[in-house]
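First comes one chain, alone, set out as C-alpha cells in the form predicted together with the partner chain.
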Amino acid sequence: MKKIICAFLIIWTLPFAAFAAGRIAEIWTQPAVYKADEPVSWFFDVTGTDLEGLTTGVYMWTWFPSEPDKDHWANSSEFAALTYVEGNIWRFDLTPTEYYGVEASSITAFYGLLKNKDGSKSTDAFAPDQDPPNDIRMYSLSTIQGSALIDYYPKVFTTDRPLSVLINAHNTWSGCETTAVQGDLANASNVHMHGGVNLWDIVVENNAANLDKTELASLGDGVYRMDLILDDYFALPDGYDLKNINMVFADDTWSHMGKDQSCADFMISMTEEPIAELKFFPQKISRKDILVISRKNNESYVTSLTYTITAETAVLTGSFEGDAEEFKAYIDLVTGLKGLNPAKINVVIKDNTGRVITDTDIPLVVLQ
C-alpha cells in the first residue's frame, strides 16, 4: 500500500515539478571543456526556483544518460547531494562516466533537475530541448582535433565564469622569421600559455615563476586545454573593459612555440567587430601604375597596417596612412619595379597584431 501511495506521489509530483518549479537561472561547468571521463564541477544558480533560499539538502535527479538514483524521488541518496557554494549557487562534482555508469561514447547529453530530499520542491528540468537552451553541455573535440589551430568554449562567456581555450599543437605555427613550420609545438613535452588581454595590456608571462599557472592540460592527439576564469587569471581590475585575449604558446623553455597562421599572436575578440572591406585600386594594374589599397571599417584592435609587395627581385614595404575608419596605402610600382617585368605581384598585408589580413597574388597587365 505504501509503495502504491509513493508511486502515485511520484506520478503526481513529476509534472508539477517539470512545469511549475522554476527555471534554473544559470548553469556552468568548471572546466568549461571536459571529457566524459574527467572530473568536472557543474554549477547551478537556483534563484527563482522552488529551491531558492535553501542552504542544505539539494539533490541531483537525472534520467539521461542513465538514472543513478532511480526509485528514490521521495528520499534522495547522499551520493546525489550537491554542495552549497554561496547565495543560491550549488555545485555538483562528478566524473560523468562514473556517476552514470556508462561508457563515454554513450554520453551525448544530460537531462535532469534539482530537488530537495523528499521531492516536495524542485526546479524545472535542465535539458537540451529547453528554449532558450538551459542545459549542461559537453564541448565536442572534433573541431580542434581536425584542422583548427585554436578554439574556445563557451562561445559566449563572461570574465567571472570558466573559459576553456583549446589548441592543436599539430596545427600551430612557428619559425616564421626563417622557415615557417607547422606543428613544432607537438614536439614539446609541456605547453604553457603566454597570455594577455586588450593587446597585451595586462600580461601573464610564461616564465619560470608562473609555470603552474600557465600550463595547459594535455587531452591527447596534440590537443591542449587552458582552463581559466579571466578575472582571476589576469587579475582584471573592477570594470575592466575586456576587448580581446592574446596568446602565444610555448614549452617552459620557449624552445618550441605555437602561434597562429603566419606566426601571428592568437586572439579571441569579445567585441562585435565591423566587417572590414579591403579594396585594391585600380581593378587592373600594370607595373607602370600606382597601386592604391584601402581597408575600411577596421576592427577595434587594428591600429596600423603594413604591406609587403614582392615581384621577382623587388620587395616593397610600407605602412598605411589613415585610421581605423579607413587605412590607405599608395604604392608606386613604376619606381619600385623599374627594370623588371614581372607577370604578377604578391601582396601581404598585416595588422599591428601580426595577423595576416591578406596574402594574395595580383596579375599585372602586360603592356604592349
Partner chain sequence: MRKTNYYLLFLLLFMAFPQGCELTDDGTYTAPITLYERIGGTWAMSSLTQVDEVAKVNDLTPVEEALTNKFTFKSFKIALHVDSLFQPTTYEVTGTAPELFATSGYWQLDEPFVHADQTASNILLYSDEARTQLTDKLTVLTIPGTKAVLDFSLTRMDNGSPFVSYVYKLKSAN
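Predicted model, so just to flag it, every value in this text is computed and none were measured. So that the term is clear: the rigid core is the largest set of C-alpha atoms that superpose within 1.5 Å between two forms. Numbering follows the first chain given and starts at 1. What changes on going to the form predicted alone:
- Once the rigid core is used as the reference frame, the Cα position of Leu337 differs between these two forms by 2 Å or more.
Please could you give me the other form, the form predicted alone, since above is the form predicted together with the partner chain?
Only one chain is given; partner chains and other molecules are left out.
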C-alpha cells in the first residue's frame, strides 16, 4: 500500500518537478492531533525552499484526498492562500472534510506542496505520513478506545510546539485512598487537567481561576483532549530544563477524578526511560528468611522507593537504600513475623511520586 501511495505521489508531482526546489523544513499542526471534521491549523517552515523570504502570495496545492484547486496551477484560487505568520512560517487553516469535500472516512492521508500564485516557485511535495518528522497526524478515535488509558502526540515534542494529550475517562481510576474505582471520571460533565512539570515544580491548578485554561475538549465516547504549548501553558522560564509533565484529571469540583491504573499521577517523560528490573531474593522464602528486594535501572524521576509488607496482623514498612542505578531493601521476616504463621505476604512498593511499582502476593514456604 505504501509503494502504491508513493508512486501516486511521484506521478502527480512530475508536471511540477521543474519548478520544485527545497523540502519544507518543518510541518506541525495545532491541535497536534485532530479529527477530520474539526478545524485545524497547519504550519509550514519554508526555510531552504524557493519560497523562503516571501511574506505574501503562498498557496496550498494538494491532490489527496481530493484536488480542491484543480486546473489552477498557474493561477491559484484565494481559498488556497496561506496566512503569513513570521520569519519563514506560514499557516493554513481548514476543516479537512470541508476543504476536501469528502467524508471523514475517506480522509486517510494528506499530500501536497506549497507554491506561489503562478506556480513559478514551489516547494518539494510533502507526504507527511511517509516522510517523518513532518508528520501531520489526523486523530483517529480508535487509537484511544478499548483498553487504552492515555496517549499524546507528537511522541517527540518540544516546549514551543503544540502538544495534544488524550485520555480515555472510562479507563482512569479514582478513590485510590479507599477502594479504587475504574471509570468514575467518565461520569463527569466536564474534565480538567491539574498539571505540573518536573514532579510538580511548576503547577497550573485545576481551580476556579483556571477553568477555561485547564478544560479538556470532549471528543465523544469518554475521550478527552488537552491541547497546549508547554512554554505558554506553564510560563516556563527561559532555559528551563523540562524532564517530565505531571497530570491528574478531574471535573471542576473535584467530585470525579482520574489517575492511572496504579492510582498514581500521570507522567509523560521528555526522554526515553530505562527498563527497570525488580527482583526478590531468595525466590522461595519462609517466615524465617531475610527478604532482599532490588530494583535496577530506575527511571530518571525515581529518587526513592518505599515498601509496605502485610501478613496477617503484621505490617512492615521501610525505605530502600541506594540510588537510581540500584535500590535495595533488606526485610527481616524473622523478627517482623514473630509469633505468626502466615501462608503469604503482600508486598507493595511505591516510588517518590506515589506510583505503585508492584502490589503482589508472595507465598511462604511452610516450615516442617
